[in-house]
Amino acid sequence: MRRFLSALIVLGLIMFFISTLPLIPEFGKASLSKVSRAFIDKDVNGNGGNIQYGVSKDLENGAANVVTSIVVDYRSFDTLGEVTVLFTSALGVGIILSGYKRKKFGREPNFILRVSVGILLPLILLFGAYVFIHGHLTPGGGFPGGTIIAAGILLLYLSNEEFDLSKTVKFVEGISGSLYVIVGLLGLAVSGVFLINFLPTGVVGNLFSSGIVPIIYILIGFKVGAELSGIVAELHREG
């Protein structure tokens, strides 16, 4: 059943690469405009002038990163479809390895390694976290701050022989795959685009701005800690 649904996925994803092939403009005969300057500058709603820190709001976009405007507005339908590619690769390490059964191989962890854990995870854990809520404000994001969720998931795998969190991470990774595409769908029954920007975008480089920005780095965030957590969680397994 597995292997049917691995080659209905791949078989799909085919299709779709097909059917979208024509619709790539040729190599070097795509339009090019001064369209990315406005973005960078903020200014496509026509508020032309110098973007103050903190003094200025109500712009198009709102975030201060100028990476997270691009990756997680302008373009965050690609950035969705990125996410779903690293699914597809946690999926694959899973259908591989779905045949071992787990491993104890009776072994004590080390004393200092055990007690280093208890020390450092909740600071690893919590980075992690500034890392994905902040992305929006300062260099950072959903992906790094999921990767740091994920490493001190792996100590804590490399600490304790008994600790298993495969069946949460799957509950974590498809909850928050799914408001992802929710945050879209509310935006195209709003404004009649999927994941357009709908909230109000407040005062640069406060938090709480830039609109749905910072809840869509949220939910990259867990998303991605949990599918590379769910790999961390199936090497272990496999042993």
Partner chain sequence: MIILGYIFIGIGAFFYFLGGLGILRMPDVYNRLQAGTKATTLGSFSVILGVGFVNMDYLPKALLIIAFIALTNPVGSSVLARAAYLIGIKPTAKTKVDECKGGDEI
Second form
Amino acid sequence: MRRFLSALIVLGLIMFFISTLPLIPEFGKASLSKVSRAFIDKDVNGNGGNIQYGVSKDLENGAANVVTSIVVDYRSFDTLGEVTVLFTSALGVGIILSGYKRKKFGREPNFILRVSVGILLPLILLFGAYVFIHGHLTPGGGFPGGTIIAAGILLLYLSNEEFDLSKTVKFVEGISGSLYVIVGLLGLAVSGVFLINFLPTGVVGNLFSSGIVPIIYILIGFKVGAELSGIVAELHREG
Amino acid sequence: MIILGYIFIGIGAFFYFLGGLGILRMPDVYNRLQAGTKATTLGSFSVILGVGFVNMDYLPKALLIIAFIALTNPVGSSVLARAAYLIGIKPTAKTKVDECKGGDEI
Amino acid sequence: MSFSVFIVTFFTWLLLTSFTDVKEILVGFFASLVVSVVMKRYYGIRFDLKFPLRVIKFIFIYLPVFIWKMILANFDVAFRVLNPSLPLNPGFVKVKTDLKKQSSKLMLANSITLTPGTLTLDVKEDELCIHWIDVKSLDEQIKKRKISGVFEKILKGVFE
Amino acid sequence: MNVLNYIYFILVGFGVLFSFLRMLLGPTSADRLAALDTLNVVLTGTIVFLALVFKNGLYLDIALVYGLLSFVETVLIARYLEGKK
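Now that the form predicted on its own has been shown, please provide the structure of the form predicted together with the partner chain.
Time for the whole complex; same chain goes first.
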């Protein structure tokens, strides 16, 4: 009876979602407010015709991805705060779980898993780096890239018992966090505003086209990857 | 080339269908994994290679995804089969031979 | 830094960015340099001077056999799944292998998983525990020939 | 090429439906995880195919991320199922 009821509820929800689908506007045809239109025109997909992907140069912000330009350029100070929130939660996990002795999994790790993770891990790290280096061109960025790196570290923990990186993680985290603030202070020194985009922007769609946005995203990627890996390490140590 | 690509995609879709059917019909978890893993791996190769053929710009990344699936998919099913064997999930009654002797002495 | 990791990651980067731009290749060079410095301890494969020969052997001898066996495996699965009476005669068998290196044992296990009617459960030193969907015989020689014979010969040439 | 897309989605839809049924029915958790693993690989291939349908190469990146996460998920749950001795 319970199963039947739950199946009924799920069916009802699916019907509801399908019935709401036609209400969503088609891709690229949403009616935008003045503000979002202005931001999109400053970046790439402006329908006004004055900004084109791969042609226009020296824009105010050259990121091809509008969300990236807002997150890491116009509201970069907010992102600094978000990274701090993540840092605080990692610190909390570390404080609560520290002091326990390290336990091991009941079974010894699988041979096939251990060797294949040994082969895959550099590629996973490289893919995380790819995601956060291309954060201003593709839907990606520091946070997803860091998460991919942490997933790789999680795989390493699952397959390898004798392994610990708590020290390295803290080091990388601290370095990248303070570099973020230093980049902001450089903006303050050059133009008088904290975290301003003081580097030149190139042609939209190139790799070096968005001033300090890629640099900050690389730092965020390192920092988020280190923090999440630290959380994984603490949880694993707790058993 | 486009036609060849779509033929590959069709073959891959058929193998995906077979994989689902195998997962549903086989009697125990080991046989299910056999059917599921083989069919979906070849299906993925075929679909992704077909997409690479239809649009040549995608080909390098498609090859990368193929290599990734070729490395991870058998490992995943192998780890899962080992876990099922270690916790002692009974194979189907048709199973006659068991040289690995259950438990930890694999 | 570990040179083999560098080669693999740099090639992966080239595939990811589709060989487009000089700047991309430059950035990829540095990224794979960093990864290879970080990862020098945790890596299974070591390359040496015979590496190009191995790649050629891998592509022209291993891959065709592997793909052919995979297609056979899928027709086997199709035959079993679509047959209304489900012809099965499963069992767990042990097979010994002569391969020594870890990476070649991994490749052997993966190849066995993807070829007709077999699934590797675990590898322990030189024994593989295999779920075989259609047990033909329990004799050592026949088992080995049926399950891992071809691949073992090829992989010995490629990796060791 | 619209008809071909429909053929693909019908075949794959049946595959997804069957493995979903197994995920609901499966007597043990290993069965459910096996069905989930199959489902994930099918979905990875389908995301790659969507790159063709929507003419947008970014779906390939998404497929790579999805494949990676599904691998991590399978391994993690399998290691959890193994449990202690």
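Just so we're on the same page, rigid core means the largest C-alpha set that superposes within 1.5 Å between forms. In this text the structure is predicted, and so the values were computed from the model without any measurement. Positions refer to the first chain, counted from 1.
Using a rigid core alignment, state whether the CA of I9 is displaced by 2 Å or more between the two forms.
Result for I9: yes, a 2 Å-plus shift.
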